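The chain below stands alone and is given in structure tokens; this is the form predicted alone.
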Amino acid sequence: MTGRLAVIGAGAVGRSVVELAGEYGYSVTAVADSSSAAIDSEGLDAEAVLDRKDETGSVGNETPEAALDAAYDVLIEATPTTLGDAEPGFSHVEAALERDRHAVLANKGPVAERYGDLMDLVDASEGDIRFEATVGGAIPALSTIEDVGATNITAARGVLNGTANFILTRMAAEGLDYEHVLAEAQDLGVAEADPTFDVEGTDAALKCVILANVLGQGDREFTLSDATVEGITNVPGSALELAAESGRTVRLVGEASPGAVRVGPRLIPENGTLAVSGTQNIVQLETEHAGQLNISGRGAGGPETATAVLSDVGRLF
């Protein structure tokens, strides 16, 4: 293989993959956004494609569907996460696997909502999939599980949403209420204009569902509907003040343990391992023979998540 990539999705992650691919020794032969595609079997000029996107709103003159038929070795699925049938991301990965090509996902939907269907496609293909970027951005959580062995891990937990963590950290540090800090986070670009996915715990729950599926917890397939989820919208500033009086704080903690996925605000020691601050994430693995493993880092961001995507590409070759 020569390391040719087709990137589906031109948001922050997709753009960063296109920008950084050359540094990792890969060529990008196709890029698609929601309305167009740019294709060149010899390799695209990344700067030119992204400049065109900025100037015109589209990456090229081809249809998005044409990118799926381009000459590539690995499809990068970086479209926005959708729930339920996980479309169109699931179909993009299906198209690659049916062509016996590999796929790397940054999109959580197919892995969290249709894990069994995805594995069936892999079983029938000469291609394979990887999805490190779906859990914790740059944090190598899934590759660590692979190295340790899923059967040697009894549970996984963590702080897995940077927006929620930023809000709780600021509420605790400044004694501010939720609405005030949310507005600040939106002004800083840490929170989306519609922050529902983050602050209601959905994003963290999807990541925990993926962890549960990878670990084979409870010998069943999990989806978001199997998770018990509570967000941070009802956490009052007074709760953080009371917690601080006893040397504790509040974090949105997700857990994948045998038979259950749970996400919700939890009281934790103020100086404990899970008390990461700002937009930092942490994944904590409980192992049979190696004790507790803690992996922390940036859980979101275009370049950060792209590094996880490109590391996965390297594991496929």
Given for the second form:
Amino acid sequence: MTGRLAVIGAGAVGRSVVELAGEYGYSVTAVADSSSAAIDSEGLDAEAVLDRKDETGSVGNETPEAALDAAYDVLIEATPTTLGDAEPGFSHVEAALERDRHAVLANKGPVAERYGDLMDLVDASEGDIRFEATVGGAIPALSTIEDVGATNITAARGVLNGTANFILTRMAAEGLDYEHVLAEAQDLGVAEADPTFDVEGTDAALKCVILANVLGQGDREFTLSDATVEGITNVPGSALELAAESGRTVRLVGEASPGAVRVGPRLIPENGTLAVSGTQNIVQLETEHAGQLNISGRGAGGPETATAVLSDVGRLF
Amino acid sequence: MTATDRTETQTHTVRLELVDEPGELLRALKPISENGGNLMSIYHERGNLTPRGHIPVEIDFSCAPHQFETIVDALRGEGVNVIQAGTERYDEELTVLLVGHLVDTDLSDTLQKIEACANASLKDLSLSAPKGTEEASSALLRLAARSGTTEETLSTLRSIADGKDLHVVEPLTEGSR
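For the form predicted in complex with the partner chain instead of the form predicted alone, what are the coordinates?
In what comes next, the whole complex appears, and the chain from above leads the way.
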């Protein structure tokens, strides 16, 4: 098996996958962005494709649809997360499975919003899907659940959004208010120009929905609308000060159990396991017989997330 | 199992009001010890008066579940006014943050509502309103809740807060060790 990858989406994650694929021993036979594609069944020159993207804004001369028909073993779905019908990501994965190819998702939409539909496609295909990169970036959360066994895990919780965590950490450390720290985070590139997805808890909730779907093993399907979600925009600096006076702090904590998904700011011990700082993420698994398992690390970023994608590719072969 | 269940002791709290006269406290304690209750603590709130001008006293004792009613009946039989007779102590501490326009929405009314319906008593409160009443302020509340009622207390708290457009930052009760 040569390991030919078709990378759909040329944002931070897609680019890093293209860049790192060679190091992992895979070749990239197709890369698509929203308007074009580069295709070579013998393997593309990663650097040349990315340079072209930087210079001209497009990766190649082919249409994006042509990348779906290219020769590949694993399709990497790395387009931006969309809600509801999770398109066009869902159709990209569908195209791969219908050709009995594998798909690896970094896009949360299809796994959070259409888990059942996705699993039906997998059942009908020789191909399989994996989506480690959708939860906690570089953190091997889903593969750990797979190793331990979903039935041996009663709940998963964690700090799953680096932007929100950075803001809360800075507010607590500097005694600053939300607006002030948000502006700083935007300057540093930690928060996007429109931070809604992160600070309102949507991103963390999608990850928890995915965790709940995996833990539920098909007994119950969750979507974002089943989650109880509250963001951090209502947490003033004074709340963090009061929390600190009693040895506590506030973190945006997501919880997923087979019965419920909830995300919201929570009071936790200042030196507790879940009180990770800055853009760090942590996933905590409550096991049936072995207490808690904690895995922390970088929850976002191109190379970090691409690492999870490429590990998934390795698990498929 | 059933035999131990019947004899397993539980801690109970009763609140009484006593007339401020010599011998009153002893009169109230006798029915407890005589009926198998093991006294654990007595909190004589001197300086505090009940609406009827009496002194509130809080007594913790342990006894088997079936002895509890006998003791309360015996107290009442002695003419002692039992204000509250709980089957369990407030032995779970709960710390929550309340955020929003706390002052403008009548903080003391909020606290009264919490104490009245949340199955909890307020032990401590710190308020921080660095920008006066203009912007959101925060309060850290330490509540004592009856054991096993944490979820219920939190849900009551949420609905009280909702009614005043306040936000509750709840403690993560699991997994935060």
